[in-house]
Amino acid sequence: MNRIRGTTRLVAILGDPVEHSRSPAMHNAAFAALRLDYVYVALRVRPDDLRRAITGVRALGFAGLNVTVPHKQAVLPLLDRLAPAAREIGAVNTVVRENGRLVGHNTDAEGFRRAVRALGFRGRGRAAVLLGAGGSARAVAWALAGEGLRRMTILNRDVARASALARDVRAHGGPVVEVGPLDAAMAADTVGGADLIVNCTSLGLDGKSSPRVAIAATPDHCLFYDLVYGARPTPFLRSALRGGRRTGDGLGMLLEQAGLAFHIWTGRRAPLDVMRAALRS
């Protein structure tokens, strides 16, 4: 753990829940490895308190933030400026203080792209199903659309929210996009041609819940990726493994997006090997 002094710069992750986050261990290991006078903490912020929390961040001089569920879209109007990717995606996961102004970035999209590429997935000409339509799903949708995806299906409890995301993806000349309710993932004709299925919901954070998917209807090569991560495979991934499908959890994306955020805050190249070891421990 870094020594905390009067000069120490503070970075935090804001979310609800946030107790499960491995970001503090990962970033503090990176700060220590490069001997940077920073410290990273996790702060639970309920949705009704987000505006006041950002006011506090300004007053207390935080160097930067990560923003996680459920604040990635709600934080947008509370910031002074958005980087181009964050503005286009419509979601922020990283904030940096620049000359007293809070600037929002999105490193989730590139982090996801790098994570699934490491698992051998290439999007061009492929089909993907996204479960969820919140801030994380927006980043995943943009990452996949930029990879030349052929078809994207967005399923969400609130179909209107899925439709809004679909309109935004189509407006940028992306793939064919279809929408439906979350339980449509149990229909063979919805997931039967999927090369990739991504859980972008918060289901699984409790270690028990999971979106329901007709796994047997998916192609044998289909990759199941869960943005949720834990010490063990999530219920979503356990079901996929029982069905003989390939899987990946959110630790890969967490590492990649964190490395990008680290560089935004510090201007230094992130020590990914150190951060990876901290995640594994």
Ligand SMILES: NC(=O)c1ccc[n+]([C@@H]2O[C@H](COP(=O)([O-])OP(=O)(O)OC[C@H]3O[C@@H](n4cnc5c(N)ncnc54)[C@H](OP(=O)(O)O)[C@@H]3O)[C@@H](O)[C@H]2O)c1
Second form
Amino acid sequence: MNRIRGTTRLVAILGDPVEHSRSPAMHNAAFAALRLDYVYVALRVRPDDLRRAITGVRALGFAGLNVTVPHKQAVLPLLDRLAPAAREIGAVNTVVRENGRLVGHNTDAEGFRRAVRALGFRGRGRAAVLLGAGGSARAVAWALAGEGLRRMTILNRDVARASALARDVRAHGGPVVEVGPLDAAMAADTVGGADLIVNCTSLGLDGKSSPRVAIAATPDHCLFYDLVYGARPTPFLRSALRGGRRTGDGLGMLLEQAGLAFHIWTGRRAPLDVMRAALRS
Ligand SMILES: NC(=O)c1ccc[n+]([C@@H]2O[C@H](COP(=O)([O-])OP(=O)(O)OC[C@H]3O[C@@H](n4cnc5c(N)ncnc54)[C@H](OP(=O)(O)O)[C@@H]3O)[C@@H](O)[C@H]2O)c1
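Right, and the form predicted together with the ligand of this protein, after the form predicted alone?
Starting with the chain above, the whole complex follows.
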């Protein structure tokens, strides 16, 4: 348990919902292991309150933040500066105070890249289907484009949002990008050539819902990765497992992005083993 004193520096995750977050357990274990005088708390901030919350963060001298659903894009104009990756991705999940100024970073992209690499996925020349076009889908798309993907299909309930993301990916060169509605994942010709299918929607956060995919039409080696995570396989991954496909849940990405954020706030290398153990407990 971290001892909270007058000198203790505050880091918070802002989101809505945020109660399910495992980030407090992970970061507080890491602060304690390295004897750093920090504490990490989860704060529920409704979309209409984000601007006032960031004003509060400035006034209260928070050392850093994580930003999660649904604020990753909305927070951009409220910050003083963006690191290059965050600017290109158009989404922020980590904020650090530097000389009183709030600087936005994106560690989701590199966290995702490391997590799927650990599962043996190499992007060069491959085809991926992204379900979702929100803040985390932006990070995933950016990471995969940087890996030399051949083809990317972005499917989203709001197709205009998928098209906007596709335009941004194309602006940096890289893969052929196609867009469509979320239910196009039920079409064999959409998913038939996919090496990777990633759920970047918030479907599954409730433990019940899932985007629907024509799993039988995907190649046997296709990897199903869900950004959502939980104690048990998510509904999206349960369907993929029933179809005999390889799966990975968002815990790997959560751990990797957290390690990178920890380093940004503290300048210290994150104790990933301690953080992994805290995630599992
Ligand atoms: N494992 C990790 O480290 C990690 C990191 C980042 C995010 N995540 C998870 O990834 C998920 C998305 O996060 P985000 O930051 O990208 O959120 P976001 O910016 O709010 O985007 C939400 C996405 O989900 C879609 N969506 C929401 N409700 C839906 C519904 N009822 N039916 C169909 N689509 C729906 C949205 O589609 P529309 O555009 O049509 O609204 C949008 O594509 C969350 O579950 C989050 O917890 C995990």
